[in-house]
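The chain below stands alone and is given in structure tokens; this is the form predicted on its own.
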Amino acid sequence: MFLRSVVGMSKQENILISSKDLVQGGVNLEKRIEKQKRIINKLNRRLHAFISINEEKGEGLSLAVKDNICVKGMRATSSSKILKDYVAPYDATVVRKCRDLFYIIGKTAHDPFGAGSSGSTSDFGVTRNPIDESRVPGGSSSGNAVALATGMCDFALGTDTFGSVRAPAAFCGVVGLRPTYGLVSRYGLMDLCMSLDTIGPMARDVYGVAYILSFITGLDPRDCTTVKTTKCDYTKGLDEPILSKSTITIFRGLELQAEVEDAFEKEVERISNLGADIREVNFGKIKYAVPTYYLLMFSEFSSAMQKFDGVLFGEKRAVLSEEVKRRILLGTYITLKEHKDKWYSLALNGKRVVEKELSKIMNKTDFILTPTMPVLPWKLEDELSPVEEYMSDICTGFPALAGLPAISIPVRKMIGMQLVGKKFQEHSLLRAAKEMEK
């Protein structure tokens, strides 16, 4: 009801239904695109879920994009003045298998490169969490769940590197799953850190991911990390319950704000009331997770910037974010000759000393429970401090560093619940999910 209200619609418009009653058709979807591009003309200078809106007219399931995610002959911004008038010469391999069914309504803004937590910071206005606007929506992924959220779009594809994708879906109330490393494309999508940065699927429901999913997935030639694997149809069987055999590890350990950790007890109460095996264990190695990641991404981050120069890509007399630049700087020093040993080496070393340890739970475990985000979406006066922001990703952070398929699914209002999964197990997870969701 609280997103009926966001959005100021009356119950008979009706423009959230489920994925599932809009997969299986009798929608008028081109008038149904001609009221979300009302929605949208009406929020977005408020809420700045958009950078782009396609103006051509088209008839399918609406699909909004972050704008780091290249769609051929639209801008492809990444969020940042530097690219403002950039515009895709090619479709990003999830835009290609997308095409035939889905109209993709526009381009959503997001914290410039993907360098951000809180979703706010876009170049182009300050995006704003629809259920209270005086917090943020998430980061980096914002644009996304706010347009879902508020009936600008029926599904979203996103970007997740260290829990993009999971934190606006957390805070904003809708599901974001970050796939398997490997399963998905990245070609066309501007990077952030290669060796960690998923795409992945957004929607209001787990029905809406697990369709999204089904489309685009498999190798990709172009891209060397893909993994062959069978097509796969991830909305069949969604419904079966899967808990009542499951096997799910809860972290003890974990800082988690009161309203937090009241919505995770009961959740674990009530999963284990539908018959799942509850199993604790300590944190432990795994709180490295953060640091290395930090270290890592600042390394990948400064050297994948560095075509952005003014000559082939980027505005000369732009200027970078804050938190850009200080991304670059830091990847530039860690980087350096005299620095490789002390802090690459090392963060490399703590990649693997978190792999292993989730490997020895994963060995014992079905899934992982754990709140999405430990705290409530802060206000967007706040000035948290680096680390602090930082710090926010330490539950969505684990999963990505051991390449693990995640999803967050809502629970409260800007509470969401994350179940991490077993690789390339997706319909497991989903299956799991649906039936949380209910």
Given for the second form:
Amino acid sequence: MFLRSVVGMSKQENILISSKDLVQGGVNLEKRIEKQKRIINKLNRRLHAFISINEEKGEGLSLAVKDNICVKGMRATSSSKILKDYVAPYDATVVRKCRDLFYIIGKTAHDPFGAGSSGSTSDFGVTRNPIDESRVPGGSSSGNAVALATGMCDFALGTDTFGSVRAPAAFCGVVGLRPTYGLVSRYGLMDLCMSLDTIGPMARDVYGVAYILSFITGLDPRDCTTVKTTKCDYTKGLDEPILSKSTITIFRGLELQAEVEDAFEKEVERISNLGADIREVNFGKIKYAVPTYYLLMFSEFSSAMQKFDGVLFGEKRAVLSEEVKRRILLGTYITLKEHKDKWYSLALNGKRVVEKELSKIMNKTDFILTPTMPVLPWKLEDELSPVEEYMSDICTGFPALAGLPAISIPVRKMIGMQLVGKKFQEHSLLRAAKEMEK
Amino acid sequence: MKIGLEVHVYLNTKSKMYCSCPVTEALPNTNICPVCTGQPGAKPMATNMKAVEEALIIGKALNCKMLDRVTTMRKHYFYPDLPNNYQRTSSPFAVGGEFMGIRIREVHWEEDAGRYDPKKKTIDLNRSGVPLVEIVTEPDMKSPKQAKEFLLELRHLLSYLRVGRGIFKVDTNISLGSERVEIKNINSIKGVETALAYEIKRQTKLLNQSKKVKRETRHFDETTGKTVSLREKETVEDYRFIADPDLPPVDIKEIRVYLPKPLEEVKKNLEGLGLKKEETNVLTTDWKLTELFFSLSKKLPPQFVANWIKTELMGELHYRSISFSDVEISANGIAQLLADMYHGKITRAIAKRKLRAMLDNKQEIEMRSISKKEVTRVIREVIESHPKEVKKYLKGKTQLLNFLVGETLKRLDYCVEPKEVIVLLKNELESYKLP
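Follow the form predicted on its own with the form predicted in complex with its partner chain, if you could.
Up next: the whole complex, starting with the chain shown before.
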């Protein structure tokens, strides 16, 4: 498929091994890491997937970590110049949990502080879509998706606030999961919108995503929003079909680009043939998810960013990117006493409305299916207005606002489908995604 | 004249409000971690429940109405001692109380900031995240003296309740009729009185000259006793409060805390026993001490017990620089000791010795009965080894007798009554007198 064409481009053979083969052994991982580092050396100058590379030798499954997640002793810039020399003094909980089996190959680029949907706006260079280098890779966890698609790494930890794991997965042809809010600890993840931020696994296939997820879940005293869950191996029973026993809801009234709409219709037909019971509902009030999110995020982000005043951390605020500054200023404005009722309270209310609407839908269905992105990746030179870019979150946003798990799987070149599941039902969600995976 | 107070009380916890760093004194920036230094990505741990329990005791003892759910808010402002540039502070958990005739507006808990030294340009974050409660009164006080008395009583109440670390930081506001002036960060109760007295003088002078008193925040300089303008308040500060998304609300309805008998009631009971105000104050420094007193005075005269606690027990505690809440002693042991002493089975000196052994957790040394001959021998030893003091005594400095008695008692392990030593010592000293 299209991943093969990426590989053809990099002239690396046999590098895109399935996650299952890698996990089940038989591959010399030390040699593989050396090989992957050579690919990084060759491609990174053009694609800007990585910000830092692990110089220490090591063995294990190669894991890329988004640069807004702390890895002790490595730089954690959050892709922003304000933290260009900041070295994390501690491990994020997810990193600590992955250390035994995985080798952290490097820290990947993204939109600064996760503030972006294009994935191309890192302060350290333009990250490009490897399938079509003139296009955006999708964001914000763009570096991970690019690295996976080109074989620079085999597994990745991204972060997803409103689509940041799923959007780049869809645009670059890999798999990304946003877990239920509270399933995976956020300790060590730099803030964007704390009430929605999650850490999510990315890989080239559903098996790979299920594999990483098995390591990173669980209650963490260092993150009060985590929930006690029983540890489970999400790869177990992954191949058992589930779609024929499932109800899947799709939306009327979602505006999609023609190519995306076509891919979506074919996919609905395909899962219907696999035996799924398709149900259609109006998108209706769920459309408020996007404006609601941006108001909430501006507010929480402006609070979180207060610490970067040039005293304790990093550089002066002047070096922050335009989008980051825009969000801080808007957030500061709408949390002022005189505007709070008009904007911030409105957003909190909007969140309740969307949650209620989705909970009604989820009571009657097993999954929701949408395209991951309503559009194809846009051209790097197309300057989208902030609102146009924000609107590209229309499909990835609503599950995030309601704390639901959602996965993106590739179906066509630069197009992914999103499957949304019930809270803490990642196992069923992964099974359904596995069955849909080609 | 209207005076209001905002009293910050340090809570008595082992660890900080949102992380497990200790709250003890230490070298600068040693009791710190990613959470209390605001490292990017670090999240607060769950609210320290020991701090919450102490806070609830305070709210209840101030006769407040307790609320059910408490939200942690972020209060945003920029200051170098505040790593996140926001302070976590709870929504009020107790409202509408009353203490000493002063209305309590609300009580909430919060985390402290670090220490910033603008002259040395250093920041010490050991204090960052240390748990506090803030008690906000209505502007019901009419004089600096009344404010001081309120604070002294409050300190006494907290001591009685065994909560807090006895350390205060106070902000006060005062209005002589027109604009309200706020004085920030006063570190002692006496400082509050001085600052308010200075402010009254300053504002009266302005008003007498028909000048306007500006609405402003002032800083109190402890060394000069004066207040200086910090910032003028053209508009009310906007802290952009939002609920902290990293912390779920705390449900305080289900938390049970132990509250001893109300202090006022206990004081009345003690006065009813004929005790003086001073004694009453000593006996209520700690509710466990009060309970000890009542249990002892069931079998012994209250005045005798009160005297012993005030002089002997408190003296020994004071000598060790500790308070009653720091020691674990058995009430039965003390009851036995006091009964024995009261009934003349042991001397006052021996009782003292036994008490010391209890406080220091030492095995009790076997009591010896000492002959007169032995006492005289020790007295001679003391005289021999202190020729200077003896000489001075003989020249008329009679107060040195106490010193020599003390030395003798020490060498005899306090097993003899001082009275007996005095008689024998005087006798001995006579023989040294020059003809």
